[in-house]
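Only one chain is given next, in structure tokens, and it is the form predicted on its own.
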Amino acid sequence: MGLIKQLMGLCLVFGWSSWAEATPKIEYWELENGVGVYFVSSHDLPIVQIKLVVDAGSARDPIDMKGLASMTAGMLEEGTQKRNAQEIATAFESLGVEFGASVNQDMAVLGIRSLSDTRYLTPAMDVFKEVLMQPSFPGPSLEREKQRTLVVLKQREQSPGDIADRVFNQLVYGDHPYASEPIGDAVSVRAMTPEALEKFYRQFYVGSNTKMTIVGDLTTSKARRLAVTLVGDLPKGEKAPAIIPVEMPKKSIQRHISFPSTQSHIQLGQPGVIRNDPDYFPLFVGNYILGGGGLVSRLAEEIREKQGLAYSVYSYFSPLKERGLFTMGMQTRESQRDKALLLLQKELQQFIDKGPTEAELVAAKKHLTGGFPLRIDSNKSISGYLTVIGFYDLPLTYLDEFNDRIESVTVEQIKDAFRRRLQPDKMIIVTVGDGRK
């Protein structure tokens, strides 16, 4: 076990330095049951990272049971037809395997990281397949997870940042499935049953609704056999239906939530773009200049450095299958809230009207293209990119073309994209803080 942990640590700390020099080759094939497989081979370290990406995010939750997608994914490792949760955890730990499950609005992701030696990988695949194919959703474990989730929900009610996120999301999305938090709400969580989880699992965890990513120390032939072994027996099923489009707000809405705090949380934004939008790169580069570049962004320069109104101020696009959020935000002293909000709106309007300067664009391109190799220098980071490429049907050449797409962005493209995609007069604005004054 000591050697295994050391090797895993080396993978995390040092990554795969050879990938910093060239983008990896992505191979793709499809199994008979509809599972699409994305594979990148690298033999620098004896590690394999595997993810299953299922179109089973919170947007698939039933109207009367929000949080079901998240609970279903989390309960997969709580018991199978052969093992209980402790036995599953012990089996993975004895092999030095890391297992994880997560859910966002669009997708559920199940993943493991294992040594590539067949003495570890083969039994790891057996346990992983058991978790995937034979979940039992035991009642006692579900009740425990429900109580844990209710505690988390209660804690979020005491966090001004979480309150701002929740209200902002609800106001931006209204009745759209993206409006709900993936974790759900107290009423829905209490109503969950093993039967409800089983029904959700049977509908969405099928071949036609699943992508698989494999990154690491395998040949193509071994990766193909591994894919068939792990997911080849999934029923083909049916692909999940398209998510309904997100509508833009018809007018601006401003909401203040009183909360006993000396700091006010400010969020403003509206629906942004989908993940494979043709404007993605102009918006990506433009937002880096506006507020996505940390301390070198325009918002940080104007609001943090010149005005001293906040320690951190930001903006970002979160593209999804349908329009994800465009968000700007910051924390500031309660007495400065109105001034800070006006300045955020002013900076956004100026950026839409005038765009960035050529000097800002050159600096942004230098940082984004120069830092890109470091973002694909490990199996974990490559696996993350493959997840996005596979789920959103991006081209296999996405990584190869990334820097060229960045370099081709112009000031006029950024101005044009921001003008068409954002409507400053229809922003959703949420503030959380002490409103007694």
Given for the second form:
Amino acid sequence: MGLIKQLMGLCLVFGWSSWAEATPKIEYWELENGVGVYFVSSHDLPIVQIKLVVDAGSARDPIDMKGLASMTAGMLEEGTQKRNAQEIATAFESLGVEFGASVNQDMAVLGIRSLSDTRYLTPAMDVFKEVLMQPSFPGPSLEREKQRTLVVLKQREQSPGDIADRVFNQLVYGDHPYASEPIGDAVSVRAMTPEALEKFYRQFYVGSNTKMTIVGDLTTSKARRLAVTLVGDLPKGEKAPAIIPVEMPKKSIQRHISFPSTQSHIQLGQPGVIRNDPDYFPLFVGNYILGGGGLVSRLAEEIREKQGLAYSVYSYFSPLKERGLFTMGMQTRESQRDKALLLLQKELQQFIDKGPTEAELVAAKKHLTGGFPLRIDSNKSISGYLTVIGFYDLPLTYLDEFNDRIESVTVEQIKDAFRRRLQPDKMIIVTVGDGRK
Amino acid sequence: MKLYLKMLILSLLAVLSGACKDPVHEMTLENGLKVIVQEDHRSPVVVSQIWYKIGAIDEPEGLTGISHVLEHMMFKGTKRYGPGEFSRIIAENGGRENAFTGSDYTAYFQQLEKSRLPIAFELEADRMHNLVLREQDFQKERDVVIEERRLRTEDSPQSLTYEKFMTTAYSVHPYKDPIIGWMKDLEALELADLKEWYGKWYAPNNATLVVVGDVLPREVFALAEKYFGEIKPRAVQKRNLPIEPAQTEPRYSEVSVPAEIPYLLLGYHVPNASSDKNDWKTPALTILAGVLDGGTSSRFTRDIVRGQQLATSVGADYSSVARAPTLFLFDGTPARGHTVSELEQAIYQQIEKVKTSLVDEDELDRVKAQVVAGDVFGRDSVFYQAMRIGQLETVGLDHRLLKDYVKRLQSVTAEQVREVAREYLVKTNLTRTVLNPLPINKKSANAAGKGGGHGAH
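Beyond the form predicted on its own, can we have the form predicted in complex with its partner chain?
Time for the whole complex; same chain goes first.
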């Protein structure tokens, strides 16, 4: 999409045009082993941020070993053929480099942030490459990490919010791989072996499953060399198979967990949208109005501002490769739980029946388009967008088109999308609380 | 190896000064409002933060939490704008906004595309002197804050432990009270209290306006004059904070609530930057925290997590940016099959080690390398840059200290690290609080019964 068109769209709405030149230029190329590389050059700061985005999220966990994806990513920095965990950490931190690994349902993300001067970046790349290419998954480290994970799992059971998340997710997804939490469960964690990690790693950490994003103080030619150096030796491997589609619930389920907290946590929802969903923008804009927009959403207005029932009340779609969650939620004192749940249900029903008003839509568009520069105001946020664009194969023009897509949404589209995509009579409802006796 | 690292540090410093080309500008309006502007032209955005020198530390007994409740009420409208208008206008201008209350300050911010800065200024100036506090808004908002306290504290075993820990570590100083306030104080709070609090502390001469982004200082100064210049200064009462008497013996406490995992908190009284007469002790304490817990190569991870395998997590924390002397903190959860007291002993052993033998040069250099790089990484966020300036100014330090921040940490020696450990990390200066989990009765059945009062303390 053209810059001019974007500029016109903005001028119409706001009469401001001074920042329209600011969309970052994304360069894309592919390596021979199938790794797609996304690069944005930015010389303002002497920093480089690199991420490897691997199709190795928890949806890839074997059915009897939930949490394996998460453990595999976490164990990469625990040892290589040449260095142990301490040597890896020392190598990175002597250079001032930050290294991190994280996993959600869809992806594993490995990243580093380094100063761009080659005196730091080059040795940092050597270690990063070693961690990526030659992990040794040492048995004693794995044993320790398993014990640690068991403690974390137990710790979650003392938080009513974490319990609500876990139970809600299970009920929404049933047998689908998204049902389990990325960290796994106590039984599956105990079953993990170095061999299982090794096997998972060999299968999924391959070129055709990996995207690389680079943001920072590099020229294109340097970025190209860096990409080849870091991931050029990954075997091409096989692309992970498609994740099975998520089924919509056939009936409503309501589950209450008695727990000794002073508040009740309430969550309700269903499977929502996929990242490339044709309904994505109407639902995204509609949800901003319903419960996404901080203090100015309908839920915040009705439940927090008018009634003082909760500190936090929200709704969101979290898109994944297959349908991610649509969730509404809040926490309130026990005596108000039933009233609060009814209110959430009423607000949703009303939104589905009547949609937003024209004025609400105009306000939402102003917010979402007018705030666009904030979405891309740092290397870190641009790197975040590249991760999503890369992993979900969104067009390179995604950011250029963002405001146009928002502008084109109508009240009718929002109403239609909410009506087709959500069934209020088949909601999964979880409440946790009520047990302080 | 050591020589190589030394060179690395020096060259890191060179990198830094190169990146430090945007200077900070400041001026003070006639009414006493200090305005500080940092240019950052990477993106067409701006962040505006106003910092009031009023926080939980200033609250008298019985009124704990009032600063934070007033922060909530600041969104409830003025003579000119109705309740919620502020947020609606910022939202419609594409902005993000929020506010936060600390022990030392109350602050409000907006992040916007740069041309919208006047909108934020107009609204922020308006609520500095025209706030309308209504009874019906107050009643609801107090309920919201009470729910916030339930969410963050009452139902979080570790938060309850921290609260208990602070009341144990401090006997008279107001750092002992939680920022969000005690429940009974929140319940007893009245609108008249808030009106008084607002009238007393919300004045241009008790605030700092920090703006970072794609702006020109002279334009920001002119805008500040235009919107904030008309606000009359007020006589702002001098604060006489009680001075915490020197601790002479260790203090212990524990919390027993339904929980799954025990938790340990240790603290030692240490100076903040403005009470550090020698000027090297606070940087040395910062480096000490880094040696023990800076990254995964640190001693705690190396020895306690990976080596002895006594903890699933263990940390050390210190910040010198505070209005009053503060605490050097340790916290952790024991690994499976190990006890809080084993973990506690392991931490004491680590403390003993830094007292008896000097930290290795390359260990020290590694911590410094992280400080230097971290400082450059911090420049990727306009919000973070504004935070650093606002915090320093509000606790009574000069934002120009930021210029020397890295250099000051850089100059810390192994002997200084040993000396601060010897001086402060001593048993007579220790506070320890332990979370003892009680069994949780969890049922999946839909048991009726209404939760009554909460008796966690």
